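Only one chain is included here, represented as structure tokens and corresponding to the form predicted alone.
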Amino acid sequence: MKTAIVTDSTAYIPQEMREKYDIHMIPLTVILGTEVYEEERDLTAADFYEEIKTKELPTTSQPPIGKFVELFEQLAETYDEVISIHLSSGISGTYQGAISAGDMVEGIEVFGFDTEVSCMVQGFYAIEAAKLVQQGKSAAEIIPILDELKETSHAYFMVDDLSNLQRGGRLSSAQAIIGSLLQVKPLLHFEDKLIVPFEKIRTKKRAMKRIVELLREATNGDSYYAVIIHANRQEEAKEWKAELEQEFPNIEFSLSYFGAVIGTHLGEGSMGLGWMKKR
């Protein structure tokens, strides 16, 4: 049984890592003015943050089902099955698109996995699945392991300005208005597949401190992967990583970013931290 691993561009797995683990990537789309870009292919995160300084807020869309069908048909020539690992179905139709496309393709079985999160925490699932494939495991064995990892995984993030999330329909108007009136830096997380406020905190510094408390409580000295995710704040993210590595020798930290699709909804200056237990 030969198993392929597919994820979408919002996992923000670096290309060299995708190649190392043989992970296939399907891009979401960003519409900037009259231009349409495939995320991570036509538009890097750095280019995106430069572009939005002078343009209106972009819009985003999930991959067309036809793109999934095309990819799965190509994979069917070499593989028997696919695990298609995607961002939360509560904020995008990408996961459902993969399931629908899987029903349309002959000669390969498609197993969808809804990470109920996004960004590099989603990437952790894809990389873990790919490692398990290299160990000779099948989809039927891998998916229960990914489900177990969900129990150990979480992500928290904060945004400088709630207006992007509200305009993009990812946060209710009432929550956005309250946040801007009080000048809070709400700590957000995924709950039941949706982005919701976790706590309302007045300053970015306090919000970051609170995330560290949550990391400490969750990991409790065990071995974990953790990722610092930033929206065009590379230096700030590097400094935070260095501080966290000193405090948590049991955790393997990496750096990632909010790319064009997620950056459209969160806005520049956002920061996040996500983690998952090592197996």
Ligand code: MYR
The other form holds:
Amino acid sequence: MKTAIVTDSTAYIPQEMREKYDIHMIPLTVILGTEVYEEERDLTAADFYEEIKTKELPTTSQPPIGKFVELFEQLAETYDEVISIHLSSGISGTYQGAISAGDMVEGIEVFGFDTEVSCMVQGFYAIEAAKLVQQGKSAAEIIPILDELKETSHAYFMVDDLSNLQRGGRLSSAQAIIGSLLQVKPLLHFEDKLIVPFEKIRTKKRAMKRIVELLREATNGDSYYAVIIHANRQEEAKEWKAELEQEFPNIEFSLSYFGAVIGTHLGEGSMGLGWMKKR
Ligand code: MYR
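What's the form predicted in complex with this ligand like, now that we've got the form predicted alone?
Every chain and every other molecule in the complex is listed next, the one we just looked at coming first.
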């Protein structure tokens, strides 16, 4: 049984790592002014944050189904099955697009996996799945393992300005609650696939402190992967990583970023921390 791993661009897995683990990537799209870009292919995160300084606010779109069909047909020449691992189906139609395309393609079985999150935490699932493929496991064996990992994984994040999330319709809360949050820096997370406020916190510094408390409680001295994710705040993220590494010797930290698609909805300056237990 030959199993391929597919994920979408919002996992922001660096190209060399995708090559190392043989992970296939399908890009989401950013529309900036009159230009349409496939993120991570023809628009890097750095270029995106530069462009939005002068352009009107961008919008995003899931990959066209045809792109999935094209990729799965290509994979059908070499593989028997695919695990297609995507950002939360509560915030994008990408996962559903993969499932629909899978139904259209013959000669390969497509198993969708909804990570119920996004960014490098989604990447953790894709990398873990790819490692399991390298150990000779099939989709039927891998998917229950990914489901178990969900129990150990979480992400919290904060934005400088909630209006991007609100404008893009990706903040799931009553308008009155959103209104009361606009003056603070709420800590956000995913609940049942949707982005919801976790706690109202006044400053970014306090929000970061609270995330560290949540990390401490969740990991409880066990071995975990954790990732600091930033929207064009490389230095700040690096400093935070160095501090966290001092305090949590059992956690393997990495740095990642909110690329163009997720950056469109969160805005520059956002910061997050996600984790998953090591197997
Ligand atoms: C689309 O157009 O289909 C893509 C929509 C993406 C919405 C992104 C909303 C923010 C997600 C934040 C993820 C934070 C993970 C740590």
